[in-house]
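The chain below stands alone, shown as structure tokens; this is the form predicted on its own.
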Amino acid sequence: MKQLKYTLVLLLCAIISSCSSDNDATTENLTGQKGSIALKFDNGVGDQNFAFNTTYQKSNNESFQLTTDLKYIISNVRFKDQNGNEFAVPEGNNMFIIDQDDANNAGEIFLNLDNINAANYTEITFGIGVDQDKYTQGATGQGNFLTLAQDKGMFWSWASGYKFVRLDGIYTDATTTNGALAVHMGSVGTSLDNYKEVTLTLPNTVLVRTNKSPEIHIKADILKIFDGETSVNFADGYNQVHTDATETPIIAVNMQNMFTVHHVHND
């Protein structure tokens, strides 16, 4: 009996220093803090994890192969926290690529944010691509981004706009084996706008402290370019996508789709 009786001491000990600690989290005083959050993006193909010079399916019988690029433009990222107030990453520090050739042996691309004001945050959002009044301010808005996208092929030279997705590879269809695969899909000038912004929800709170790194894991599904929303056929012409006013945005509406918040790490 009295065994039992010190068990359930500790379990109620347990649980009132648990609550206390949800209670400090959410009442401590936060103001001027600053602190870092990682942003972990691991692309994927369905369940499979990604690899160039892999061959996944599709719908329709169709198969393909990224052999040189996997690329995407990411920008405008900011936070909400727990009483709704949303915190930004600052301009001229909030356009990043995620370059799979960047990848660590994990096949993870790493962003780093610094200056981010504590809080607990339970909401991530962020743009695909350049939204329109960063890419009209030319070099204001964009600063040293656009060097940055030219260096790895995602400004077109030949046409007004950034590349905001970038697939090279390989496709097999019905009637095609090994075609070539290309789908540089972004807007073009101002004429055409396939910016899109995606928000997620974390699956447990993200803690932003002086002394905390706490770390978002992001998968992104690469198949659902293709088989998304929309699913769209290589047959169809969707082996080559580029500027084309039906088929682009499509392709941004897909992108919309493929992320999602598999863990956080709260160290």
Contents of the next structure:
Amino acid sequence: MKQLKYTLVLLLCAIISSCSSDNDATTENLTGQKGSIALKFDNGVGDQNFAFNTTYQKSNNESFQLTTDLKYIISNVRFKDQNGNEFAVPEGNNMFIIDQDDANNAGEIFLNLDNINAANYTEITFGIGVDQDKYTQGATGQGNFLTLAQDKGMFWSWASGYKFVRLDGIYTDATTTNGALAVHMGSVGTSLDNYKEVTLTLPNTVLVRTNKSPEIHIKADILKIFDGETSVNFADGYNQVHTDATETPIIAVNMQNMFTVHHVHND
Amino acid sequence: MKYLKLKSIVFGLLIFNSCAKSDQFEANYEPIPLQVEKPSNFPDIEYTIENNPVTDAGFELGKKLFYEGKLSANNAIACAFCHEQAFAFTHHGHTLSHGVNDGIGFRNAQPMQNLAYQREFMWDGASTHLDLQPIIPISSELEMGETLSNIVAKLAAMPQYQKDFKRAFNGQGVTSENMLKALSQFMVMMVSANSKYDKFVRNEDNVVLTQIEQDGLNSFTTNCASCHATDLFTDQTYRNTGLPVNPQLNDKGRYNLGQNPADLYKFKVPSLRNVEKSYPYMHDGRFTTLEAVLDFYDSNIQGNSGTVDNALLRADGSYGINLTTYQKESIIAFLKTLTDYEFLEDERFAEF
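The form predicted on its own done, now the form predicted together with its partner chain:
Zooming out: every chain and molecule, the one shown earlier first.
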């Protein structure tokens, strides 16, 4: 009898608690609540961490090291929640430069996004580079991003356009040892649009609340820039990529496929 | 004691009063909208004015910046250094423009006029937005050799500029966005549409062309207007006119943008407005007179390793446009009717 009583109590407890947690998910009122999300970018090369002045092998017996620059522009970050609603990071603060020089000792580059609507997010989308809509508005909406881009060498000086990615270093192939490597890909005016978007499903739901600041750990495999959707060779001219109408779209697509979400922290 | 108190009250009032006055002045400032001129013989405006509506304060700030040496590394080279009003805002006396440290650029400065009506800028179209064009001369080591962040810092350190920016941009401070918008507000207002020719085509002030000018217009329409089209006198495309390549510069023109072989040695068709004043001619300023330009079209197109434009192909397979001496003379007489003295002397655009 006594045992039964305990069981009942336990059962009741279980029901109540499960009910209340169900309630949480369906009726928790999140309207007006804002939180933040930190994106943690982590550049690697294949299964190695990225470091400057370190030689990495690629296909075709070619190798490279980056000596000064590893940077790319991320923009139009937005999230989709479990009900399919999209939330875009507010305009005016939705263009960023991921710069290896800004990395902490663990090689991580943090991008803190504030004023994010509280929700349970299951998907992230972001652009690589600057889209044509924004670009064709000229200075409008750029704030000081132009200044930042110029300071970080991400704006061409001979044409008015952003470099979406900037890799500077040296490469070695069958005929060249330590030749100059420069991949500076961007859109070319309005005639060549190399802006690309990436959508990644989050391995577990990201819970944004006023008192919760989750972290999304995004890995970028730099090797994929050369050995991605298409494998390209330095020997064929990919040691210098600037505005070429055939080379740059290949690099853009390769970059589109270099990101993965490694894990999510809900604190 | 009582006296002292009174005195301090009066003093206090005075301070209060003067503060209130200057604040009031700023707070009460209502920007006066300015209209970009839309002449009836022009095509549509390309610049998105809604994104950057022109006001008197924005225009005045833009003009100040245009004449401001602080936009360059040595604080001496303003935009106006290479773009002088009397010569349709070109670099008078220079085939190739030079800038900071006497660096010589690669190209002849283009006139600045009717920029609101242009889709792309520079001889090769390297700039697709007027707001962003100034970044090129600013950052070029051969021109102004400066960075946006240094300029923003230099201007922000000057109280007058802080005030000017606040007035022009609704209380906002010195940013690169606002600096570029102010420059654009100045530039889009630079409309040249009051030449003799304009008044003639718009039937204004009973202006008529002389016989030789009218003959020139007719020859021009037949021989030149396929490229120098509309009343902007450019179809805004890029063409290879078969100019022999200057080996010292080997300027490949639009090819530089996307390395497309079809773009080799193509340059933007320039507007011919104020062409009498904007000498020397062509992207590298190789011709000093209009006579030399017309002789080139008539008999000196030698070609280059790119593909010369079909419009310049004669029936016999050679390149050129056959022009008699009278046709050349009359075309030049016509081109001189495109000189717009009202624009070249317009005090709104002048430094002083």
